[in-house]
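Taking the form predicted on its own, here's one chain by itself in structure tokens.
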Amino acid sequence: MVILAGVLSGTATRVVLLRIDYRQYPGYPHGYLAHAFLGFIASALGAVAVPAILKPDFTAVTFLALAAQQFREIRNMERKTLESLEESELVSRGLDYIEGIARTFEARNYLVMGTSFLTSLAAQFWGLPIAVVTAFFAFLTSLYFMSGEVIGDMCTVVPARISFDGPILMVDEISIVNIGLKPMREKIIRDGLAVKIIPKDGNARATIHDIGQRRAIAFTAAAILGTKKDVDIPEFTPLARKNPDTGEVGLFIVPMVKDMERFIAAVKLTPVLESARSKPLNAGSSIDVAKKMDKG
């Protein structure tokens, strides 16, 4: 019993982790048979941990450090999945949300390991009724670590206005794209979107100033809303440009449904990457804790 409640909730918690969302991943259904037997193996690895460090059979648990270096495998394996998609993505992710993507499915078979061995050591010493409230606060956990911060909450995201300065699309005062032929110009007016990312502070600033962080956010509007691009249009390709002066970016978009409110919420929505993450404001402190050091 104490094994069966901690391989029951680590697979339940995988199989809710478990969805394909606007990043369009993993497919339907390999990819969730693939990812719901991983779930499956992390749940059953941390719920015997409990009995074989109880007996104690230090060697089983050995079987941990093995897990641990087979999730390491699970993440090159969706890295080098995504990269061989990419090639054939009209709007390509960026090699940076696909490392996100892939440390987040390694991650996550961490929370099942940790979900059951928690949920299995409660059903051992205080029953039953106490393993499933712990299995409850467990899976609300993995869930809190699985919702990452977005780019609504460090930047504004507002309307902005389409118009070319000779053949220079822009976005407001943002220089996109050279846009050669008139008829393409004519249509991105009529049928195109864009809206002006305005960073809250420096660190949002030093965030979306990331290519990597801007291919996400094109990519996240594109999935979203639609794309018009096609492998012979690369005019309508959705773009992301910064403002060198203000630090300030502009995306513009050719959407299949022209909706300015889902497009912001798509803006929004992009997940902030580990790797764009930065926090050059939290420098300052440091500085000054070091001269007071220097000084002592």
Given for the second form:
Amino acid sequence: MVILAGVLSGTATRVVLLRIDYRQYPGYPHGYLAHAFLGFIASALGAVAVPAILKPDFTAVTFLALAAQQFREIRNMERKTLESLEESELVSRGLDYIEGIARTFEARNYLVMGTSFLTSLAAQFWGLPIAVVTAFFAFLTSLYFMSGEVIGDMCTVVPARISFDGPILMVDEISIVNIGLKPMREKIIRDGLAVKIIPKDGNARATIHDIGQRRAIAFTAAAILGTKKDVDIPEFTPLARKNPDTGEVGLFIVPMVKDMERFIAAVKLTPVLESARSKPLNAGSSIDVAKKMDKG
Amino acid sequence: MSTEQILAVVTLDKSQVYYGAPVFLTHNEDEQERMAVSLSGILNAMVHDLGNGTYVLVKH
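Same protein, different state: after the form predicted on its own, show the form predicted together with its partner chain.
Now the complete complex, all chains and molecules, led by this one.
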């Protein structure tokens, strides 16, 4: 009974978390099945831990170490799959984004294990009704942990104008790339969309200057709006370049659906990558110490 | 990171000599533009305008 409660709550958590991540990762039916099942294993491990400790059969707890190993394997699996798909992707995700997704998949299994552990703990000591409540709260906590920051939290995104300075494609005052062919230039003026991403502070600026983060933004925009790019039309590759003076980033795309509102929403919804996040502003205190050291 | 490479040069100006990449001499802008378009399709490369009557095709 105790184990069943844990397993059920854990598996439910995993399935719901799977639904949430569809934006960053196309859910293939086989992928869903694999992850739901691995989630089931994770929750079984978490649930079994409680009776094992109570028995007391402490060697059973070493199973948890085995579980950690198993979940690292999940990270590798996700990374390998995405990396091998990357080559045939018109607009690539970039390695940073892949790493972020792989890490998320690993972390979710730990959350599942935690949920089932807490639930079976509650079921063991306080009975089923309390277990249901615990499961619910653990579930909410998991949701909270898994909804990370998005670009919209740290930057404002405004529409921008595409123009050409000779052959150079400009998004407002930011130069993006040299487009040689006149028909291409005309098409980009006609069909292209551009936005300017304005960081709200120094931390945000450092984050969107990360190349991997910029590629992730371009990927999300292209995934949601579609892209007119093809292997023989590299001119339409979505590109994000920064203004070296102000730190603003200009992003241009030639989408299938020319819809500025959706474009801005896609950019805002791009997750902030763990590897890109940096907080130079919060380094202040240690910088002050270093300055004093200099003065002697 | 990707390694950029100049795959071909399409130029109007005979006096511009390039080494290391095939050079395609053309007689007028129309021909130059058409040549650049077909080469870009064949090589899956991007055409850049150097602004002096010369196009380079670069693989990104």
